[in-house]
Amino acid sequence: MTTTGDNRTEHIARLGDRSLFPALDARAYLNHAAVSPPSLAVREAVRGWLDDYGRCGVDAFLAWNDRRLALRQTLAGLIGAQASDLALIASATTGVIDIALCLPWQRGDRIIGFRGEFPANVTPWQRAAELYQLDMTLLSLDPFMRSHAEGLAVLDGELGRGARLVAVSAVQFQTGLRMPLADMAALCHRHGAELFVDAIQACGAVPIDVVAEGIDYLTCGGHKWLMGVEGTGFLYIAPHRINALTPHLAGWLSHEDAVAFLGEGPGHLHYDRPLKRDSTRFEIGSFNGAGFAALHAAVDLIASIGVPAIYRHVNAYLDPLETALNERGFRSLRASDPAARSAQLGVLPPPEFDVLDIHRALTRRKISCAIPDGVLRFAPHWPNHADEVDVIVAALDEALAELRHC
């Protein structure tokens, strides 16, 4: 952390260094797949936003709007996109809804999803299926768990029966399985379908390149691996897909020159301005200014390290942790193929233990982890140091010894 000439604090992120999280109570925080704690940089960005608005009111809007545009550029860089192909939105779920309700569906079109997905990437498609009289099929993730090749073969067969769209998470929230997005996109396009990706469990810690991988649509929230706060996110739409979307969801900011009537004198209030021709059409109204200020600060830290470096760091952390858990009778759900690994480790406890009891015991020992649908999940990020693994294992040994005598 350094201080610039204008007295603005410049925060520096380093792998394995949690000095930007001085208030964090956990001995090891492994819950970035749920909610990331705000760093000093994030907290100061929010205070700066509040201070500017408190001092200047509406006059602060333009300065912070410029920063919001810079945020869009930084986010685009993380996923290999152009800034104009991103819309800043309220959540990953918002992005799913945007596409689910605006695709030009035809009655009988087929959506392919997967059982085991987080509900945010299922419910909106179910609603679209009901509204537009579509067919929705949920495939098992088990073939992908066994191997990417087996999963792709199953998907290929299903696409051969016809489909309009495949909806998948880049990383599965329970197991941490990283899906083969490029191969899935290639299969979709070969069969005349499109690929929608929920990337909330990937962006910020797992490399993604939407252009190289051929992804048609991608949504992400800001409060997990991007390390911002809740109520923020973004939606990517491949530029060749935007014009085909039906604008069922649009607001006053969806128009070209939407704000001209507010500052250019009389005669500029028109309701027939054309809708924007890029993804920013989905920025439909007033936005979460404080939230995007926070997200910008968080993403700048991630970009300064680089997602590939974070990905390597986190997997080097998880390797010995997985080994220690296996030695204690846990069953790892982490993929044996490194290409199918993400930034999290999910395990099932030995049969003599209840996962709820283990989770409570670890929580008492200030090891922060999660239990989505009964899977014990560890999700470290760039601030986690490898020395924490010994702390986690010691806490786990204490917890298991305690539970054996209950």
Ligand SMILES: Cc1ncc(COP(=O)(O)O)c(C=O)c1O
Second form
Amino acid sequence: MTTTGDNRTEHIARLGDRSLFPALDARAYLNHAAVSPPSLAVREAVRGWLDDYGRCGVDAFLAWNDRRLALRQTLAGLIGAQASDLALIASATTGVIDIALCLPWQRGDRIIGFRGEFPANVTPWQRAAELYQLDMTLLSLDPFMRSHAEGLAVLDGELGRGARLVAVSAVQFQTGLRMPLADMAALCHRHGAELFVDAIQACGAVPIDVVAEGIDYLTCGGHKWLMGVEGTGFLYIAPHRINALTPHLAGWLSHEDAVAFLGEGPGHLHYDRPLKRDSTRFEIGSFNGAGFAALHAAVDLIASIGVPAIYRHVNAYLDPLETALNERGFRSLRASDPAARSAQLGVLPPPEFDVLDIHRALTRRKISCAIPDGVLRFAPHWPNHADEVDVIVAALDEALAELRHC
Ligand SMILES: Cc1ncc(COP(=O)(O)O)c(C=O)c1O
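Can you switch from the form predicted on its own and show the form predicted in complex with the ligand instead?
First the chain shown before, then all remaining chains and molecules of the complex.
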């Protein structure tokens, strides 16, 4: 931590150093795939936002509004996009809904999704299917679990039967399977379909490049691997896709020069201003300033380390943890192919144990992990230090011994 000339504290993030999280109770916090705890930088950013609004009221708006562009730029840098192709939105789900309701659907169009996805990337497509009379198919993720090549072959066959859109998570929330997005996008495009990606389990810890990978739409929430707070997110739309979208979800800020009538005197209140021609059209109304101040601080720290370095760091952490779990009879769901690995490790307990019991026993020992859909999930990020692995394994051994005697 250093102090800048204007007395703002400049926080420095280092791999394996959790000193920016002094209040964190857990001995090992492995729940970044659920909710990240706010770092000191994040907490100060929110306080700074509140202090500015507390002092200046509406006069704080313009200064913070200008920071939107800087935040969009930082987020765009994380995924290889241009800032103008991003909209700041309220959650990953909001981005799914935006595209699900604005694609120019034709009755009978088919959406391909996957069984096992987090519901955020299913429900809005189901609603669109009902509203626009579309077909929706949910494919099994099992072929992708066996190998990317096998999954892609199945997807190729399905796309051959016709589809308008494939909706997938960059990383599956329970198994941690990283999907082959570039190959999926190439297949989609070959068959005249588009690829929608929910990247909330990837962005911030798993490299993504929307342009190189050919992703058409990508949504992300701010409170997991981006390490911001809930109620924030962003939507990327490939620039050549935006004009085709029907603006069903426009709001007062979706227009060009939307705020002119508030500061430029009489005669500027028009309802026929054109809608913005880039993704920021999806920034439809007043905006979660405190939340985005938090997200900005969090993402600046991630950008200062770099996502590829974070990805290597967490995988080096997970390697010995996976080995120790395998030795104790757990079944790892982590892919053997490094290209299919993410930043999380999901395991199934030995048959004689109940996953809920193990989770409770670990929680009592201040090991914070999760059990989505019955999978024991460990999700470390840049502050986790490799030394924690011994602490987790010792806690696990105690927990298993305790449960064996119950
Ligand atoms: C893959 C996935 N998508 C979406 C969500 C929900 O995101 P949000 O609450 O930002 O809509 C989650 C987890 O909460 C998730 O794991």
